[in-house]
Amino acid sequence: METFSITTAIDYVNGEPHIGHAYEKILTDIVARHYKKRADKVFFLSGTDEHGIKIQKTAKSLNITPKELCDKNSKAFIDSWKLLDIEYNKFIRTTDDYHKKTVQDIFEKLLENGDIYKHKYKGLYCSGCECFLADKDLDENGNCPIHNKKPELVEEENYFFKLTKYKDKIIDHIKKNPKFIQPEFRVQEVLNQLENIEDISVSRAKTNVEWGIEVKSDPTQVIYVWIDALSNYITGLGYSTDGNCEENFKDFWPVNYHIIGKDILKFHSIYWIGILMALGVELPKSIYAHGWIMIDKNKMSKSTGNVISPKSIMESFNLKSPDALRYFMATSAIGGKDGNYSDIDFKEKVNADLANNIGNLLNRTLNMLFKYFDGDIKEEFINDNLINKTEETIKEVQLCFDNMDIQGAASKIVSLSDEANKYVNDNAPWTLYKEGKILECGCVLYTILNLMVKIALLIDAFCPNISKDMAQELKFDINIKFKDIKKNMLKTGKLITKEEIHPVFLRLDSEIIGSEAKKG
């Protein structure tokens, strides 16, 4: 594989980051880090949606202007992902100067291609969504179903993009592509959605919505969501639509993966694509859709009080790294499916697969080769005990990730951990160097840390602070790339000494972690 590109969805600035927003962030970064290990060049992006009616009326409450919100809040986000260890290689915001210019160019190559036309318009508007619902999109209150408020009745005179011109494309492509929609059960809801499509509409009056990118052959109207945020993907990468991109865009389009929240697949799916049909540019490979995180199992939501930060998570358990977070996030829901969060699962899940199963094996495996060995390898110990199910783990890891089953690689390498601690078990080093059986005692050992070099770099991408610390401990390079793994990985000769031994995740709510933390 040479290049791997992979996009998170961009989150509008009218709050602050909530742990819905960091779920996704870490699934991606997850797959980004994954694919470090197998391709020569991986390209992830982020970023912010920052125009629109809510950024104004919030600003104006708040009595201050739109972008100083915007800095305000987009700060946030970035300074969220930081905590947790997100790394993308780029941070897009709607407000970059460079992103206004190739929107306003993209907008005037549609409306030259007779693609956009100008078009009175009354409708119910629903300011959550940023878009236009039928009768049809209510529910039996007459509420947007996302937002639970009434849309409100709005007529104007606006450009709209033909989508319908593109229907039948659209259509196509997705029934010739299986994999472009994923999870497979979302295909059948999109082609549901594109039966009774219709035009959309892509700009605002802006004696009704002032900020946003203004149309360039036409001052008095704004360019709306649909053309301004979405297009970040390729604007993001260097496109331009003289043909003269950069390199960035050559390279990574089209990526690999779009990763959204379900309730935006319709625009993703079917806004998108039309829009990049029109443009003459290749569609993205595949579209991911993940589903809601809830709080003990309720939706969150402002008005119940219980919408949860990443960074609150983290202050109430006292962690010094993300890892604990990143992992049981990226475990908590099953290929699509809504997961949930609870202080209790929580605490389970990490404290059960990364403190006594993985975290367990490699001190008290340590600490034996220390006891009976000095912390000394030797060369006599190397054997292929374990081999061929570590080989193995590490092809079915690699194919969860290519079917983006990330709760299902996270279990494989969980298992081979059991396999492992099962191994100790039933061959019991302790008692092997009781009876002097001094070689066959080494060689349980070796087995076993030859293993958790393998583990830890399988769970690189979940936990890179626990990884790098194994990789410390056993003395390897954590940034290898898969296809270079030997099957003897250990260096013979002195490995680790008494002083270097450490736990490298402790349990939650343990003496040390967690005692004087109050819940999050």
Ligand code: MSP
The other form holds:
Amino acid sequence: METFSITTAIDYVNGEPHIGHAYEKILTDIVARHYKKRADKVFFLSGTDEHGIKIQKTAKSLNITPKELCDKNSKAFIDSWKLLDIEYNKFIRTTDDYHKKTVQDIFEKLLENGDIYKHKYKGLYCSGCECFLADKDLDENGNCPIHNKKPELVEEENYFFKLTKYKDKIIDHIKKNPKFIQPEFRVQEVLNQLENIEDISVSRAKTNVEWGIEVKSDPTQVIYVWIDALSNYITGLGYSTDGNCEENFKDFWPVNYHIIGKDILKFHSIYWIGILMALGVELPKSIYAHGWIMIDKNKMSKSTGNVISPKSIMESFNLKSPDALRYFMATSAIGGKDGNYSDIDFKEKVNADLANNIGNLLNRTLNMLFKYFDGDIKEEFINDNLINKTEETIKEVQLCFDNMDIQGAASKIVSLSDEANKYVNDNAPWTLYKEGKILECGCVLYTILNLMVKIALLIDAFCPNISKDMAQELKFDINIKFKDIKKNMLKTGKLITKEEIHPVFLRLDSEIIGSEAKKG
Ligand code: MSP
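Switch from the form predicted on its own to the form predicted in complex with the ligand and print that structure.
Once more the chain from above appears, this time first in line as the rest of the complex follows.
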């Protein structure tokens, strides 16, 4: 049986979801949905990361308990993902009991094996990164360059993980597996970081951080966020240190991809890999680090006041479904580089690709089929003149996904629709009809509508609502696998009535209202 599994980073719940978080979940959802048309079984894991000093401090400032803060904000993430049609199979919260228990077991196992030891330590801790920073990590003012804040000097006795023991093995694995870290241009960055790697702190004194998972054999310490957070990838699938793992773990581990942001690549490609090696658990097949989403070319930050939530975009454009936003986000960054959101770009891109190109072509063609042939597909029309191009595109789109080129996949689909638009204009079925060339006219319409079935199947991962509408109009099953796509997908006989024809995507022509309201 062929399986495919994928994970996202789990988001910190000390704030509300913004479109940076949304970008990653959309990207992952699109990949998962695409592979649902290829693999027998797909598993998509997402969740929230709920422990640590930041949550503890935020909850205190709000005069609520950390758990209350986590419950409230975790729900905000779940609600947003529902709004965006993110179809994960499991949503893990690091405050879930099964997760906490397995993390404790993992810690004890590493301790028993001698991979964790206790050590007195003095270091600079950034609560934004939830990690210790070395002097070389700081900027010229001694600040954390990501959070632009001075780290705190912390002196504690903590447990340390012997990461250095695994350094050579990790380097070797990365070098031998060129697709282990993607995109490729990130590999060298990780290898450079590995050069200076040290053992890492994996616990904090409870006197300083209360909100965490207690070390079972030493209740004065709590397990420090990263070992807790990273373990979600296996606890969420039902891993157990005693070997009694659940079916999901057997079926879906190792995952095909961990999808994460570039800022946390080090934790995934070095720390997590060291921990898995120490546990004797197989390594994930690949780690894909995406770039960051900027707003109008600026970094999103609370202090700038430009943090935008996916919900506010949907509301301000009065979107009935998330398809436009999903499509835009997925195409806004190329090859793992940073991307950009702006209202204008959003509107232009989705109007051009989804409304003017794909939606309009389908609508025009169906209207002609109704006008000339009362909505009927006749046997003699079956002749798809663009079949070669279509079949080529189906292969190319899959190849793009195999290379995690999501933006490339979308542009291949739109190119196919471009081609079809050109074909319809070149062949002018309205003229053919007027000239009495009925058969030729019918064949042109058949060619377009048959191609539209393939477009719907390909774009389904990006725009599940638009594709469902297309499938309703063209009367085919949107859930078929790619291997079951036939040359001719349209049934003969009555395809559509006048009442059934409707635009599958409306242009975003509304005034850009409420852009101020978007800023949280
Ligand atoms: N909790 C950790 C991840 C633990 S994974 C075992 C964390 N949380 S986070 O909330 O800060 O970020 C969650 C994900 O969102 C990360 O992959 C991060 O890179 C991503 N993004 C946060 N802001 C982003 C943008 N502006 N743009 C794109 N992705 C961004 O890190």
